[in-house]
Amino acid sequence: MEIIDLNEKYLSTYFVCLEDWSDEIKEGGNHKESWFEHMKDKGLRVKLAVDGEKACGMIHYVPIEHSFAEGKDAYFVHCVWVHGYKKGVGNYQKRGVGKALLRAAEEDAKMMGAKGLAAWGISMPFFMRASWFKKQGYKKVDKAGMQILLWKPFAEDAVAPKWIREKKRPQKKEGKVTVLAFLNGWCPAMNMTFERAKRAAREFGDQVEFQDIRTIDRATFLDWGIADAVFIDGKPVRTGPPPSYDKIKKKIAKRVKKLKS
């Protein structure tokens, strides 16, 4: 196995997080590709773990000023992902691939003059576990719900980052059910949720108003402090793991029924 920079050969598999065998992940459309085109000239870095010709792991990170955290002289890890399914290239988890990717990103960030590397993790034991980053020498510096902001400084004068927090929340609109979906584009799982919410909302015609907010625009993200989310009548829908189309539709139907009563 070797760690390489993303190149043209692996672009299509990168856009679906190495799951090019999955029809479900393709529900997310081309939003990650659009995000990549927007971010590639803003300092986006992508590295892949490759075993022979097979891409089995990936990490991507950006200058922190283009992330969901506030900081300086640092990079922010959006995602470390090692393929863990029997389909496709097979299960490569628990082989040290994630550690190798993170170390490569750290060395790369140092070479570019960064004073530290930040990452987000979840306090629960699933994808992007905060506990895993802690084992790699990262420390918790901020928290927003289940999302933990982790940090590894490279210099004594490095300043720890902090989360950019939610500034405002969508409100219920009288006379209609409102489905408001935020989309950044960096994550196919979030993109799937967005597309499912849009499709489900359309099933109810004029009874439901779907609003689309694209946070790839930095000013829009900073105005809300929300990157990816779905709200139904002002209430957030849990989006991790991605809720099914049927689940989202049922939630909307419940609000429509109350609207009629």
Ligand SMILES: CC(C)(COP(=O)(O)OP(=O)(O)OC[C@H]1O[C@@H](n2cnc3c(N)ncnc32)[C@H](O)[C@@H]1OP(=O)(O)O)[C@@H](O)C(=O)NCCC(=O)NCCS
Contents of the next structure:
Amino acid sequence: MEIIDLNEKYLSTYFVCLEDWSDEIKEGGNHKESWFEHMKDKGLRVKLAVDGEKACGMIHYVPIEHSFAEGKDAYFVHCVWVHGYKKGVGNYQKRGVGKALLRAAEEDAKMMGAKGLAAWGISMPFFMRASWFKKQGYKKVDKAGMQILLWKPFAEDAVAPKWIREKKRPQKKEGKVTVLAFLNGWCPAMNMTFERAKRAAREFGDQVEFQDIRTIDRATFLDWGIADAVFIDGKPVRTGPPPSYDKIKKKIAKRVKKLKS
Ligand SMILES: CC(C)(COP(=O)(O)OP(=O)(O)OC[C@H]1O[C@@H](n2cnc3c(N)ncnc32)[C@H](O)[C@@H]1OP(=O)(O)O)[C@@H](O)C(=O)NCCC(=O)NCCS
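I've shown you the form predicted on its own. Could you give me the structure of the form predicted in complex with the ligand?
Starting with the chain above, the whole complex follows.
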């Protein structure tokens, strides 16, 4: 197994987070590809773990000023993922691949003059666990709900980052059900949720208004302080792990029924 920089050969597999075999991930559309096109000139770094020809792990990180955290002279890890399913390239987790990817990202960030590496993890024991980063020497420096901001400084004068917090919340509109979906593009799971919400909202015709907010535009993200989310009549829908299409549709249907009564 070796760690390489992303290259043309692996682009399409990177866009689906190494899950070429999954039909579900395709529901996320081409948003990650668009995000990549936008971010590649803004300092996005992507590394892959490859075993022979097989890509079995990935890590991507961006200069912190293009992330969801506020900081200086640092990079932010959006995601580390080691393929964990039997399908496709198979399960590569718990064999040191994640550790090797994170170490490569740290070395790379240091080489580019960064004073630290930040990462997001969640406090629950699933998805991108904060506990895993803690084991790798990262400290919790901020928290917003379940989202933990982790940090490893490389220099004594490194300044710990903070989350950019939600600044305003979508409001409910009278006489209509509103589905408001925020999309950044970096994560196929979030992109999938966005597309499911859009598709479900359309099923209800004029009774439901669907609005999308594209947070790949930095000013838009900073205006809201929300990167990826779905709100139905101003209420957030739990999006991690991605809710099924039926679940989202049921939630909308409930609001439509209330509208009529
Ligand atoms: C978390 C993850 C990146 C770790 O990579 P990995 O290759 O499986 O882990 P490694 O073999 O490198 O493990 C390194 C260490 O972490 C420990 N570890 C592994 N999985 C862990 C977990 N889920 N929680 C806490 N510690 C864990 C290992 O025991 C090992 O400990 P050691 O250093 O004492 O030996 C990987 O399991 C993964 O991708 N999980 C899913 C994360 C996810 O959903 N990412 C997408 C979110 S955008």
